[in-house]
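Just one chain is shown here, as structure tokens, and it is the form predicted on its own.
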Amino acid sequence: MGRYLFLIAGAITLVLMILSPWAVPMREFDGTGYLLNPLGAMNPKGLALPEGLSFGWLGLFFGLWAVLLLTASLVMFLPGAQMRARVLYVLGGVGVLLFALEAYLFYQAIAAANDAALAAGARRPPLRRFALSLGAYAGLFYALGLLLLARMQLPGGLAFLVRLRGVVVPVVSLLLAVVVGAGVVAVLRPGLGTQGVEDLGLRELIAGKLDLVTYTFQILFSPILSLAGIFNSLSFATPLIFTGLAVAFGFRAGLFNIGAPGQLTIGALFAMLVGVYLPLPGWLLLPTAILAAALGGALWGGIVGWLKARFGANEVINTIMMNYIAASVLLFMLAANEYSFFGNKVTLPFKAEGFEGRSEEMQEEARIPHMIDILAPNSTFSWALPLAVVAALGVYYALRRLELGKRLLAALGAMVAGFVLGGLVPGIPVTISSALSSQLLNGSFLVAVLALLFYNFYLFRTAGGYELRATGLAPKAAEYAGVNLKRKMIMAMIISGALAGLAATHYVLGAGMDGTYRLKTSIPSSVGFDGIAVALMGQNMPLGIFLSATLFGVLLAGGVSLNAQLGISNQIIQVLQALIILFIAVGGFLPRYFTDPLRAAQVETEAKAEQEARQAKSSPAAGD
């Protein structure tokens, strides 16, 4: 069965390369393209490439393309594991070498026909927005598959795998939600450059529609080429951080916290009558608008937690119905000043004058400067930052015999230190572009790398956090040990309120909505739903919420390129967003043991045992 399905993937990958894009030199703003494929090119509006640029080399790639694929299928049906093994080990290496040769060729080709047009005295270069196409990148994708099939033939090759679930099942959620939303694209929209164009052949529409679903997801990872998409993608990532710590956290305990909006709202209040109006010295004001922040999602996650713990009370429906709460309450404070109680008039001193429902502006003293304000102060680079970062994390390692706690506290006083000491050191000058200096991610990105560690910390080194998994996982088991449930249950709500409120500094204290030091009716307060996304997507470990807020930070980025260039809604974020979720609930179609951890550790004691019989039976073989 496996070895029928592996060669419909190869009749596939062949397909897609005879009708789709290899290449693409040159691109209009619209998508318009100049379409490379090794049958012949496709050029619908007749763009004109310069004189003497050829790629006749797609030829014999797509004849070397061909023969390696009917190899690989031939390989599947030799006898022996070991042999198929290294074969394929051989032809997935051969197949990311003809991918790696056929980029060079590419983009070698390209500069030296940008460099010619420039000495000949042209203004800009004539080929823009080019790119290797689905043609190219189906070799890749084949050619990795067959390194991963490689390692499938070896002894304790599905374990292997399984071990990597964490990782698998996110990943195959992420392709199937890709191939959705490429279809819905497709169906939606008309191929790029094809629309009011007669006479369009079969192989041209569809080579069109291939092409308009490559450029979309193009576009849309396009923020990680440059350093102002990369600041950008984190400015959107960093508040993604906070609601997928929180929504994790809750899964952790066995609580389903989908009220991170209502916090964020609470937090974003409380951080905001901090900012604009407690008193403090200045040194005091910022950490104590952020801890206010917390407090405030802590609170209105705590009640939730005592009326679970209390009353029984789902924590579901009243996490939407506080949510619903918290917006009504913000409204209440900002969108206007007067308002009429059993005919007395009240006048509340919240919100700034003006149409919109805003608040007046934070002071200076509790606003979190911009990152790159914070790397670089005077278009200087600092050393303050990055060897506050090097002295914490050497310090921490070096110390790897002292207890926990007293590892944590000297590497935050290294950290302190290496800030102090960066700081005095002479910087060096940068230039700094007005795209980079004009994005919005702050210092509010620290804060959510410290909730990370804290994460990680509290849930997997502590005592208190295990007691925690363990009232998720088996909350009967967790009782009879001595854990007091309801008590765990409040402060897992508290925290988990804690960490949804801190993503208002991004937008309160930090300026992350729209450059302003304000809180506004319109924050997106939503980016607390978009939390469940992050936390299934990175499996409720830290590191791997990570890597999905920065993914979905890089989509939401490259979502507003998306909407200017092609005119396709960034609504498609939440449309893969949601299939994400959809495809993750069912375990992206994957057996069992890639979603039940019992059925898991059935394969991996399996592996082991056939293992240990192997050395056994060789063992004697070996002495004689």
Given for the second form:
Amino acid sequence: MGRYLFLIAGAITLVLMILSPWAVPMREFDGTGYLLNPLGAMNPKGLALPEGLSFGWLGLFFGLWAVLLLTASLVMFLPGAQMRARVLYVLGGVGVLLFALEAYLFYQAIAAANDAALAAGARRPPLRRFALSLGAYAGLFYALGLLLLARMQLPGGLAFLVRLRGVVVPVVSLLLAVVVGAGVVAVLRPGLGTQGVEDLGLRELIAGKLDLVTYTFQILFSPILSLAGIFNSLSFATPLIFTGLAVAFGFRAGLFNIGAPGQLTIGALFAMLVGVYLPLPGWLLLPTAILAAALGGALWGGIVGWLKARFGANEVINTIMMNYIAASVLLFMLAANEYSFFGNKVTLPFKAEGFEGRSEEMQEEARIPHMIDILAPNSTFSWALPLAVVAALGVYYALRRLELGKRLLAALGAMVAGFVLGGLVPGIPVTISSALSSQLLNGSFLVAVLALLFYNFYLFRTAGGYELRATGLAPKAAEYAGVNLKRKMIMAMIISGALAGLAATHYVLGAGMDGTYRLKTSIPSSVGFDGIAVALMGQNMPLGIFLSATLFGVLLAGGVSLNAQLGISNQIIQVLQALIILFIAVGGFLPRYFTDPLRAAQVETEAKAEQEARQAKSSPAAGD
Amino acid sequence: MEIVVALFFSTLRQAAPLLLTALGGLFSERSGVVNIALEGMILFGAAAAAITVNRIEVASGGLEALWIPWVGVLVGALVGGLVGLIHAIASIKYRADQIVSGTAINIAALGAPSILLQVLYNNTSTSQEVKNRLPLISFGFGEVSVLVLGAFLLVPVVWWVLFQTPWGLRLRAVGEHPQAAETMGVNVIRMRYTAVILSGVLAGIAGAYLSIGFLNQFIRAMSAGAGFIALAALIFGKWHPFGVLGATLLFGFAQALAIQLQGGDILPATIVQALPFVLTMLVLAGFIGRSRPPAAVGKPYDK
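If the one shown is the form predicted on its own, what is the structure of the form predicted in complex with the partner chain?
Below is the entire complex, every chain and molecule, led by the chain shown above.
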């Protein structure tokens, strides 16, 4: 069975290598490209490459890959696991090397052509949108697959994979979602530059579609290639970290909190009320506003928790209802100034002048500065933040002997001291591009990091967190052990709601929505739903949540360019998220020992027994 | 008097999609599968119906005929059933958490239609308006869509199927105690598949009613929580067809009232719009009678 799957994978790789472009040295803005394939280039719109640019060497690589694929396919029929593993490791390594060589030769040739053109007096490099493409990537993925397969041949291979199931299931689900998403795009859109081309051959048609889906995902992932893009991605990721933590916290307690959108909305409302109206001394205003955001979310989540604890009302439907109610409350507060109750006119002060439903501006002291102004105020790189991080980490790891509470407190103190001291050290003047300074990433990202740390310490280092996790895993056992389930339930919803409410710090206090320090009725509260995908993809682990939020942040940032360049709706990100949730829910179609902890333990036990048996055989004396 | 009649017909119009969806959910939950994806199934059905009718109109050069909206309803039902099948495969075959799988479908229903709309109409939030809407039935002092009438006629049919036929008995047994049902020779898996697909079909029809009966185009997220309110109606109606009828009429009345009060000076519209949701929460908290779900609901079936 596995053997034939492997042969099929090899065949698919070969077909992709034959049909899809390997590299695209040039593209128009609308995506029309000059597609290179070892068996002949494809150039539907007749783009002209610069003189002297030749990619004849691709044919040689195709031959090498064909040999590699053929050899690898035969390897699985070799007797002896050790032997198979060794050959597969070598072949996989060669494959990765081949890919690296392709990439090197390709980018070298592009750079040479661009340099030549610039030297000849061109104002801009002639080749700007260029990249390797699916044919080359297929080879890389196949080679990586070979390396994994090699590990699988060795003893304990399956147990190795099962131990990594927290990574395997999300990654497999992501890959499946990408494949399905690519299928959707390929069905709905004509190939780039092939629209209106007469007598398109079948091969061109297929290559065009494969090029389209490759370019779609290249655009989606393109933000990671520039610092401004990374800032943009992290700015999209910040609210996702909060809502992902909120959903994950609920999951840990055995509750499904679909109410992050509503909790975020009420959090935003509270933060706005404090930020705009509360007359506090400057230094106290921002912390109070942040706490207010958490409080608003906590209130909205806590109501649901209380209803569940007191009346057994299902939290799933109630959180959804609370989302709609929160949306109504927001509209009520900010969509108009005048209302009539039974004929009596009532005037509300919250909506600012103008057509749009929005609040007044925050007070100066309630604003969270942009990240770039924290890192490099007045175009001078400041040591405050780096030193604060280093000091906090240093103190935390130096004080291993202290108990956790004191250790954290000391680290916090060191962080503040580091921040203050770092601010006194003279900074380094830097130039900041306008693309970078216009990014909306702000200090709320640091609040998100603190929230991640809180999640980590509370759940995995405190007795309360331990009880909470026990409640989620086995409520009856937890109750028997003395946990007050109802109180835990309410508290879990309060904290979960508070985490979701904190997402408002990004949109309202940090102006993360559109650069204005106001609450608007158009606040994208649906990121609360995106938190579900983040939590599932991150497997409710702090690092996992950070990574998956960042991944979705990149995709959301890329989705904006995708819409602009190819006219594909950035709703594709939403579909990808839905697919990821669905695929993770079904365990990535993997065998059940990847999702069921009991069966996973069984696989481990078997692997251990096998290993002991083997040791006993190799040293019979020790066995007795 | 006039306002009472208007309110009455408005209530029927608002209750019909809730009723269709809740009756669908009834099958699913009675078989032991939580279907929180009803909201998404409505949206998929609504999009499919509106786009189908519009495409037929475009292809035929603006033809107006009685059969066209019914093709829309049929496609809406099929698409709803297909989404139901996805939920069934995930939650029955792959034993996915039924709420997670349902949530995935709901999120997909917000995004997927937009991608299709952009390709077809270069617009991510609405479809083109259709001319062929579902026919109306007039009662002299007011008129409602055929599907509204159909929804209410379906209630006794569902009651009869569930409580008077062997199939209904088996379905209820599967939702209460699947192992026992299996020993008695009932194919639990097949019953659940049928029930979940059926719930998708009915939710799809409810969606078709929204897009080509109640309105004349598809609008992104046009279901506005109808699927979730239908779920609440299911709980409030104690998983019984006539109970569900009463619950959906109550919720429909609340929505109709919200519409009637809009623009008036009695209560602000934004507050009134929240009423059905507040009402749902009060119902769920059990302020208006306790209800007990089918015993096996939400649990994957293991032989």
